[in-house]
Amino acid sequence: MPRAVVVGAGVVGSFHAYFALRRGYEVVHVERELTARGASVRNFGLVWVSGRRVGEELEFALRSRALWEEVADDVPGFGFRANGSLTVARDDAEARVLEEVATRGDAGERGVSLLDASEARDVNPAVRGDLVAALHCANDAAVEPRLVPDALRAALTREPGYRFLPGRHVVEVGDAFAADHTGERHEGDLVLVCPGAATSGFAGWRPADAPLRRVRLQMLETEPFGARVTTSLADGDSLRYYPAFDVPALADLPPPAPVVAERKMQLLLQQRLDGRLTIGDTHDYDEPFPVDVDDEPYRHLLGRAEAILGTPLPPVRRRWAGVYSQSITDGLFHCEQVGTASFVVTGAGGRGMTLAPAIAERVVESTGAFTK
């Protein structure tokens, strides 16, 4: 039986282990922490089709969306639900952007339709604030980010060909091997290193030469909300962020609030299975990143969420920051060969949770074919 060595137990690494095992590899899965602690568990858990760029990115997101639902039959523990989303317009300029997106040729493939205020509230009765219109995306979905890596690993552990090695920091990657800090050398027919934003600290790869940057974001979580929020939610600031909304009417949007422009913000809101609300986010691109979190963006996001929901929010339970790796080329992620049968896979950026299954499927198929 061929062996695959997978380094990294975040969502991208865990899906690589899943698809490698499914395709007949014995899998050795190495993780420097005891469990995933990076961007994989510090996000919204959105499987986000609505905002993806027309063309390859949208096709890739749709493939990934199908894989999430397919894998959910094997791994129900990560809380997949096809809840859809509403991107809310609170003025006529935002509504015109949504109208152009809803009438574009890919609207049916994307699963979007334009709703008036009454129709939007029928889809999501929790949206009781002021709105003009909303873009409904039936293809958007959600998972529980803090559950996904452990749920995948629990399913893999039941398979006889899988071995998980936590607390092992890989210090070197070479021709068909990865060596960890204990001195153990893990050899395989295929070696896939999925380091997320931790792109330094092992020999055999120079991340400074890769077309990557790191991005920091701030998010928060409230106590349980008193009503069911039936869809994921986004506000008009997301129109400037997601490439799907790059239509002529976008130029007519008024300038964003100063804090939104400075921190490159948008409101995304997702209700967790226990009723809590995850709210964010910001985007900081210049390192070194601060060690603390800034409260002004949180105040703005909470105000936007209350305006859309039309009611005060529960108290904030926790706040956090996360860092992810983003490819700065036109590619959807970065895959680089670093030795015979050894590859580094990272750089999915803010699309990591959405695209992880399709990334892993493509990499395992393409690199596996290369090594055999």
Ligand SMILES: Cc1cc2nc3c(=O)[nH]c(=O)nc-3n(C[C@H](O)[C@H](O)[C@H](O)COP(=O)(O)OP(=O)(O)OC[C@H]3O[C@@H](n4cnc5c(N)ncnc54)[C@H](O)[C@@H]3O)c2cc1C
Given for the second form:
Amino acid sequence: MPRAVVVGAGVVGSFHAYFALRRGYEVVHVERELTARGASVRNFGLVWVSGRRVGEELEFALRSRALWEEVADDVPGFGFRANGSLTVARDDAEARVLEEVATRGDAGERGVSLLDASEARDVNPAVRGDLVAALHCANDAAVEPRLVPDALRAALTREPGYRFLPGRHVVEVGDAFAADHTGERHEGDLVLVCPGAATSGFAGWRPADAPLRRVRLQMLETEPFGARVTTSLADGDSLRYYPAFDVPALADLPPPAPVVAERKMQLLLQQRLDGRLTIGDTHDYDEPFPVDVDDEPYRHLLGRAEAILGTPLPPVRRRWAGVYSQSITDGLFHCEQVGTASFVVTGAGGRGMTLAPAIAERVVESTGAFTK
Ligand SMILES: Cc1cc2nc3c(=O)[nH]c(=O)nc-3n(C[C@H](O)[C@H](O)[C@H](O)COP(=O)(O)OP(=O)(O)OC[C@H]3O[C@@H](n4cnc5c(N)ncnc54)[C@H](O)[C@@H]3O)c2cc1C
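Could you output the structure for the form predicted in complex with the named molecule, given that the previous block was the form predicted alone?
Every chain and every other molecule in the complex is listed next, the one we just looked at coming first.
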């Protein structure tokens, strides 16, 4: 039986382990922490189709969305739900952007339609604040990020061909091997390194030469909200952020609030299965990143969420920051060969949770040809 060594137990590495096992490899899965601690457990859990660029990116996201649903049938405990989303317009300028997106040729494939305020409240009765219109995306979905990597690994652990090695920091990757800090060398017919944003942690690859950057985001979570928020929510500031909204009417949007412009913000809101609200986000592109999380962006995000939900929010329970690795090319992610049968896979950026199953499926299929 061929052996695959997978490094990294975030969502990307865990899905690589899953698809490698399915494709007939014995899998050794190496992680420096005891369990996932990176971007995969710090995100919203949005499986976000609505914002993807028309063409290859949208098709890839739809493939990934289908895989999430398929794997969720196989692996209980993800909290996968096809809850859809509403992107909410607060004024006519934002509504015109949504209208152009809803009438573009890809609207059916994307699963989007334009709703007036009353139709939006029928879809999501928790949206009781001021809105002019909303874009409903039936294809958007959500999972529980704090559960996904462990749930996936728990399912893999029941398979005879899978072995998880936590607490092992890989310090070198070479031709068909990965060596960890204890001195153990993990030989594989295929080596797939999925380090997330920890790109400088091992020898055998020069991340400085790769077209990647790191991005830091601030997030918060409230205590349980008193009502069901039936869809994921985004505000009009997300129109500037996602490539799907690159339509002529975008040029007519008024300038964003100063804090939104400065911290590259948008409101995204996802209710967790226990009722809490995950709210974000900001984007910092310049390193070194701040040590602290700042209050001003949080005040803005909480104000926006209250304006859309039309009611005060429960107290904030916790705040955190996360960092992802992003490809700065037009590619959907970065996959680089670093040895005869060794590859580094990272750089999916702010869509890594959405795309992880499709990335892993594609990488395992395409790198199989290099198997030693
Ligand atoms: C705040 C935030 C919100 C986001 N929201 C969303 C969202 O809603 N939807 C979406 O699609 N995407 C979202 N993203 C992006 C998404 O979370 C990431 O793209 C994705 O989680 C990356 O997964 P990963 O497995 O590559 O990285 P990680 O989750 O960082 O996992 C990498 C793992 O590799 C391990 N590792 C690294 N180096 C080594 C080594 N040398 N040896 C052993 N182990 C090693 C690390 O310990 C880590 O466990 C968000 C990101 C952030 C930060």
